[in-house]
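Let's start with one chain on its own, the form predicted alone, as structure tokens.
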Amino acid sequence: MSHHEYRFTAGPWNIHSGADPFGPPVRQEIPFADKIKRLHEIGYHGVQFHDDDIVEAEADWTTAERTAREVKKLLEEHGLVAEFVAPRLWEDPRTIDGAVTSNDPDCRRYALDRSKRCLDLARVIGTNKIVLWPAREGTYLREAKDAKLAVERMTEYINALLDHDPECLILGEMKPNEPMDQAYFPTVGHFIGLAYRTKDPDRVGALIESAHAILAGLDPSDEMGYALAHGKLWGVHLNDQNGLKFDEDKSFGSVDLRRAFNQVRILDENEYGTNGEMVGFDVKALRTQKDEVCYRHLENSRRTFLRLLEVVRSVDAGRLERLRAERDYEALDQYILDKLMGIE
């Protein structure tokens, strides 16, 4: 197994002023290039970002293209890429019965065009990725659509994607709920079935984050595990979730340490990374932090990984395959816990 590298990547939405659902911001908004000079300096290697983080949705063609090639201009000052751009579909007032699956043709039209302006984008500012999470791809009453129609819906959305761009790579991150009561293709699974059914399966895979599997009831090294067995996980966003409730976005690693082992154990064992990949971390600040440390919730996610990396790589192979062998289960549940406890 090499031991290679890790770069780590976040969205500017990860440093944010702290309003949620139930209050406004708390602290002052920071600047565009502002973040993207602290990620470089806190030490990440690129960005994600939302169609709209780049330039307004609205925005001619013209305007969005030359916008992007400055905020590429300005990545590339800071030695940062661009890891992916993911088309916002979910806050648009014609996709609130969803985007792909709404009922209304107009609305699927919108949401087609927007992702394929979407994939230009991205090509611009310097990737050939777009991550798809379908927040409003469900429904608040099973009746109000037709389930099977919508499986058909996204793989002609996916379908006349790949036909846009012939270079592109579409990744599917998924979420069993939240905004939606209930969601479409609820799991990594559910998207790896629908991959399978497009036009060009290699072209399709996924991006998973903790804490989505973690509120469908799974563990996400195992979700992560079943994408890697199909050559198909192109990206993860680190995080951490207290239970099965709202999308809580915790520093890795905060809630459950050995659940966050399992995660970098499973991605290096599996050498990812070594194609291109990256290390996302989708973590909120908490709303009490001030705002001279709104940052440290991405700095602690990234020693969080790199300490446990170095744990990860401590295990001895050998004793872990004889207590597999001789099904001693409880001398490995300790050997894990001693190790996370830095106890040799």
Ligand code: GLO
Second form
Amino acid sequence: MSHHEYRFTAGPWNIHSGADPFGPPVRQEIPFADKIKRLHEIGYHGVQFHDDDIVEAEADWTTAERTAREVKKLLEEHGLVAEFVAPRLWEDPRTIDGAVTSNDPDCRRYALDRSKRCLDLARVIGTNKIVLWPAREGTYLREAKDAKLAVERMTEYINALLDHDPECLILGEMKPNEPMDQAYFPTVGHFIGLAYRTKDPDRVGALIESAHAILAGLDPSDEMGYALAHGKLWGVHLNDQNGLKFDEDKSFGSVDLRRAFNQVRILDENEYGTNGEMVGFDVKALRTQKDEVCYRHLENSRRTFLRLLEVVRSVDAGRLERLRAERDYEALDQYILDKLMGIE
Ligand code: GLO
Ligand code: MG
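I've shown you the form predicted alone. Could you give me the structure of the form predicted in complex with the ligand?
Next comes the full complex, this chain leading.
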């Protein structure tokens, strides 16, 4: 197995002032250029963007293009690249009841136009990947929308994006709930099923977020295995999640180290990254964190990934195979625990 290097990314939204639904910001807002500089200093290679992290959604195209070029230049000055751009479709009043699955055709039109523009922005900033997190493509109550039509609308929407940019790659980032009660595409399997219904399945894949899989009651590394088996794991949002509650975006490995170990293991065993895929984190600093240490969650997540990588690569494959063959899963269990405790 090759021992390739990993490239790490995070989004500007991962460095934030700590506001939550119950309280105001508790830290200074950090200028975008400072975030970029610091990401490079702490060992990151790229940046994930929403369209409006680059330029406000209402800007005319001339302004948008110019601003995107400036942002690209800034990235280049720090040796960074853009990993993807995601249309932030969930904040505009026109997407209150969904962007793609809204019952209102004007709202759906807005969402499609904005998404096409997102593809154009992605090109300017130097990536052909866009990420779709279908935040409001679901319902608060069953009777509000048509579940079958929702799938048809999502397929049409993706087809329109594939037509708009014949080189683009579309990565679905699925989450079962929050902000909606029930999402129409709660897991990676749902989205990959839909990918095969589009006009160019080879350009439709997935980004898997650990916390989203956990919220669906699933193991993130198994979800990754599913996408890998389809050749469709093109991005990850590694983080952690303590049970079934709001999406916590905790530092990678901070709740369940073994679950994190297994994510690193499946990625490394399948040489994730050798086709240009990056290791993205979607982690948030704890609200209690002071200004001067507000990047620590990003430093820690990267450090934990790299440390777990050493553990993964130190696993004795022959021993593992033997224990599997003997079906001695108790011994296997303890072997992995000892590895994680640094005893083996
Ligand atoms: C929220 C999602 C969100 C996306 C981001 C990029 O639960 O994880 O943060 O990752 O908007 O698509
Ligand atoms: Mg995410």
